[in-house]
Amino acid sequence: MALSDGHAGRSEHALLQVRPEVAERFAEVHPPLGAVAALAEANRCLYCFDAPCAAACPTHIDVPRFIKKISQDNLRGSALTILDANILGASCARVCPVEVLCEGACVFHRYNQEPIHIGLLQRHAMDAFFQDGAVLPKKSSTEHTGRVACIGAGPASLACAAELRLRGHGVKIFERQELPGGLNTHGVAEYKLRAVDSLREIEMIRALGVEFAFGDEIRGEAALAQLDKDYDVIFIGVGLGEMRRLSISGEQLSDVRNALEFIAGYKTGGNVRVGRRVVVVGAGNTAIDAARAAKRLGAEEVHLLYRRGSRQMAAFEFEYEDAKREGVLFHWHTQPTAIHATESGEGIAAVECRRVKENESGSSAMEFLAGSAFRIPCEMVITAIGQSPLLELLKSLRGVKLEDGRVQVERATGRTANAKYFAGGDCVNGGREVVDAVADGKRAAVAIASVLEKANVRGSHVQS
């Protein structure tokens, strides 16, 4: 796969060379349906006229319609129905928390019956589409003169760029890393979404005529000023920045990794080394992904620490239950206070912890319980306590307003306070699901296309 002419990053072939080292350990948690099973499952659907499943999807895929087409053995028609709403339908079929979205809204719950396996049916249609060549029909035969720059190659930018190209607008995506896809490629656990599956989806988008520039980090006022000069509209889809630090002694040791580095390391870097005993700090979905991955990579013990209780964890309940079944050990109301090195100073010996209780005043600060200190022996520590916003870049955006580190936009259009800038994804919502980023990107693209086409009729430019 060559994602663009002159693309300096590794190819899909190089990623496939990494795969045999982890393939057996990272079997998919939701294997695909066979043709007969998919047909049987599609025929279970009631094709509800009010479709609560579609309403629960942030991209509002017409679920009854795409499932009906599967029952009629029209897999391409099913896939095109999905793609019309969600250009990353293949990835979302694998990574979406369907248990709390479309499948969670299925009417069969009212009758204490198992919901329709919407995610697996969506994957079935999308896999068939890719096997058949993954050719998308364009929505417009007109090639417009307007040019759009997208900063970041994650789901929001990809969705925005694809929709704009389908409507005949020129788009170029600028990505600081050597591979596109954002967290889909680098940060989602391998047992949910393989890097090669993320990249084949992006190749479909590239085939529409979307341009990519890799290793091209847009930072500072000068770079933004050049983009402002060269492009009619700029879409900000940069996601979030660095993982937050624990700010405790020993955090500088080499075997302290943040969760996104850890996941990217085995997905795209071939780094499958893991400690015999691993401590993960945090209780979001990324922390759970890292803990389960560590078990698959051979860790005998994986301990997950969280300073609050299980009811306050950010991870979905089903993710938590899966992790427990796989042997991850949870320590609630526990906070790490130091990471101790081995006697040689070259590795980690243990994490020192203390039990905590929530402050009765309602403050977010925690109170340590007297005499509660203890140590967990380990060789690796993985931190997953959230990501910081990319404030350096975001503050450089002329006329764009921020609140709590998030870009402020019109919800319906993604437009910022600067009429030339639109935004979507994690830099706007603070870190939600892939499908939310896709919805943001498409909404913005529709609005951008309208702005560009009106400006073209008037013979004017979009004003900052």
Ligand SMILES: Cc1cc2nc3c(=O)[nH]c(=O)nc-3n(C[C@H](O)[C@H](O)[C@H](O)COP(=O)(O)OP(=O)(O)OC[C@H]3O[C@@H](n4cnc5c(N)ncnc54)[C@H](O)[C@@H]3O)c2cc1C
The other form holds:
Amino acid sequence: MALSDGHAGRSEHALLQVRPEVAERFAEVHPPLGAVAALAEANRCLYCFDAPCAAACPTHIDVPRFIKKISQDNLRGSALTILDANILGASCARVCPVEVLCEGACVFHRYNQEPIHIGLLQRHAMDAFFQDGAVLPKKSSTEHTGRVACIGAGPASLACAAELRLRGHGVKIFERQELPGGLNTHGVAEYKLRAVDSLREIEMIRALGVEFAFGDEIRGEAALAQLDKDYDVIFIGVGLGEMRRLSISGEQLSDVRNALEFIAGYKTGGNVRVGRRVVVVGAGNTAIDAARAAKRLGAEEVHLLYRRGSRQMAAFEFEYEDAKREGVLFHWHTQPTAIHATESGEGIAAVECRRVKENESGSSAMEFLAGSAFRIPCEMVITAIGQSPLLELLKSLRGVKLEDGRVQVERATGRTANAKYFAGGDCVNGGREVVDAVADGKRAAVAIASVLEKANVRGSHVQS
Amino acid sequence: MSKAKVAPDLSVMFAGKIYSPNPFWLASAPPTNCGEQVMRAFDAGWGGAVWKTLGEPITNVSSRYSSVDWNGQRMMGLNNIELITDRPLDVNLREISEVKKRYPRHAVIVSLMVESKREAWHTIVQQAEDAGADGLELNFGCPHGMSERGMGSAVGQVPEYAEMITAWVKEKARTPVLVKLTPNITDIRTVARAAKRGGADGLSAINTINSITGIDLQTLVPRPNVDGKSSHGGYCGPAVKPIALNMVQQVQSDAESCLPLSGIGGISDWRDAAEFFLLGCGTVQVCTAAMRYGYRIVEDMTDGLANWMAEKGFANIAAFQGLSLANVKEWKNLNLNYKVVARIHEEKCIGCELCYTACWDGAHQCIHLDRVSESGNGHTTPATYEARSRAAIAVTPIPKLDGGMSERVGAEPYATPLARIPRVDESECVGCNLCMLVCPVENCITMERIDIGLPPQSWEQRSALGIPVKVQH
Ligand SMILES: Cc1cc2nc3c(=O)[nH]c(=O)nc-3n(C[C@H](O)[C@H](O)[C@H](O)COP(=O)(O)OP(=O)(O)OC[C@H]3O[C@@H](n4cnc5c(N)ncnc54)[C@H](O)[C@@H]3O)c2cc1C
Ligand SMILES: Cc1cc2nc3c(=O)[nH]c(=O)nc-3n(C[C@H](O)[C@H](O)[C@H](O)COP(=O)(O)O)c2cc1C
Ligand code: SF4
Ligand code: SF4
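Having seen the form predicted on its own, please provide the structure of the form predicted in complex with this ligand.
The next block holds the full complex; its first chain is the one shown before.
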């Protein structure tokens, strides 16, 4: 596949080192449907009008339509129906929390209970499409002259860039890392989506003619000014930043890892080291992913600490259930107060914890129970208490307004306070899911295309 | 209805002389190919069997069957290009006598088809009866292969031939003679009348329907594929039941055709069978269902029928045989002043909106989605709703970001959001039944009678009175 940047000729898959033990221990949690099972499942769908499943999908995939096509043996048509709404349909089929999205809205909950397995059917169609060579038809034969830059190669930018290319616009994506995909490649649990499958999907987008620059972090006035000069429109899809710190003593020890590092380490960094006993701090989906990964990598005991109760936990219910089943130990109303080093001073000996007084009022004030201090011996601590926004970068974007560290946009178009800048994904929504980033990216692309096409008619540039 | 005190009696005496412990017979087809099969079938509970058609031995092709699958269900209809028995006549005759010897109380009917010569028919009738047949069935129905040789439906489609051959057989036969009718004819009564004139003691209907079930879209060869070619075959199975019922009704409502009738065509369970009895049949015959699931299906046929008869208070088959015939009228005699409208039972609705789209595109645009939003003017089209949903912004619910757990807010009276429960405009509803038919939930849409304050009046009555009438199609 022809590459259009400095890394010409490089195969992304070759850059990715997946350790054999990862492939083995991170077997898929939702194996694909066989052809007969897919047909039977597709035939179960009622083909609802104005289907609630489609309404609940952030990218509004026409679910009954693609399912009907599976049952009619039109797998290519099915895949194109999916891709028309959601270019990362293959990833989404695997990573979407369908329980709270499409499948959660299926009328079968009120019929005979078991909803249609939309995610698995979507995967069935997408797998067939990729097996067939993943050839996408263009939406327009016109090549426009406008140029768009996307910052970050995560799902938001990828969806934006793909839609723009399909409509005949030139797009280049700037990514600070060596591999594209953002958290879809580096963050999502390997047993849901393998990094290689994320990259395979991006090859399809690259084949449309989207250009990529890797190892190219956009930072500082000069870089932004250059971008501003070279491109008509800029899409910001930078996601969120670093994991928040615990700010307790011992946090500087080398076996205190943040969850993103830890997950990217085993997925794309070739680092599968894990402690025999691991303490994970936090109770969001990321914490759960890290805990389950630690188990798979060989940890015998995985403790998860959360300062509040199970009802306030941010993780999805089904993620919590799965983690319990896999043997993760949950400590509610528990806060780490210090990390103790081993005698040599290098390794970790234990985490010092205290019980937090139960507080259902929702206020964030934390009160420790007297005399509740205890230690959990462990060799590794993984922090997962949320990502902070990329404030430094976002603040340097001229004319772009922020609120609570999130880029402010017009929802339907993704347009920021600066008409030349559009944004979408985690940096706008505060950190939702891949499918939300795709929806944002596509909506922005449609708006950008219409701006560029109008500007083209007038023969002028987009004014910022 | 009063419950019967004793278990209903399923035994029948068909065409005056053929006793059968129950009215379920296997039709002349592969399930009755040989003695070993027929004996196993009797052990399983079948009351009778019509032996696979005897005649001059033939050679069959391979492959022979194809089917119509529908919505993931296999074999809604079955098609075959098989001929009559391919076993030597003497072997069949020997096995018939063996079966009769071992199962004297079961009905063994022997199906016959030979060339249209009086001698040939006399000979085969003699042979079948000597072997112990309780009755004879003349196969005037096979629509493929045999008809090209002047037999089967080639006879069944020409009333004169059918009458002549029936008369030849009657010259010789001592047991009841049934004529098996082909449906591949404009008016099935013409041949039924001919058979009656020829002296037939009973009829069997229907045989298979001419069909091409489908074409392989890779090879472009219709199915079943015989070395790259195919031929039209005979269609049977659940798909043909409505056609068979209609023909049975036609024959049974016509005095010149009416004879004891063995109903055939798509019978798969006791309810199908009950319907054939209600239209006047005395026994029923089954082929496809037995080919698909085996002889064991007869257990529920007898059990289910007996339970229903007990519930209805029918002591035997004769007690309800033909009861529905009086309820089949010509269209011109139906009451034009009877009106029903659709009613949606909100508490059962699951919100699929299939009734809505069916009424808008396939009926009279009188179901609306305006319980919450619209003024009820009925002008919002389906496309408007779809566009609205597509334009709406949906996000993954994340409690942390959305401010607490998203508990359901507002008082929704039903399990399905009110906005998704369709509403019927009863003043516009013509009572066509379509919405009820498409609704996946049982009894969620019912058709309710509306009193329009007029006495019953049929088209015939109305036009006799000279009242200006809207032309109905
Ligand atoms: C551990 C974890 C597990 C998850 N699991 C799931 C899941 O199972 N299902 C699901 O749907 N979602 C999941 N998510 C959420 C999902 O991954 C994100 O919502 C989604 O990836 C957001 O896409 P994005 O494009 O906005 O940002 P990202 O995916 O974060 O991509 C942003 C990209 O921008 C690059 N970038 C940032 N700054 C610069 C710069 N200055 N210059 C150049 N490049 C830059 C980054 O390197 C990155 O590649 C998970 C998230 C995490 C953290
Ligand atoms: C494979 C096959 C072979 C058949 N052979 C005969 C036959 O030899 N003689 C005959 O009268 N009918 C024959 N029939 C027709 C059946 O007896 C029966 O009339 C028809 O299948 C309709 O009943 P069903 O819907 O229960 O299958 C055959 C049907 C099938 C499927
Ligand atoms: S993209 Fe995700 S939410 Fe949308 S239909 Fe597919 S699996 Fe469901
Ligand atoms: S709601 Fe369920 S049954 Fe209805 S179209 Fe969607 S998947 Fe099919």
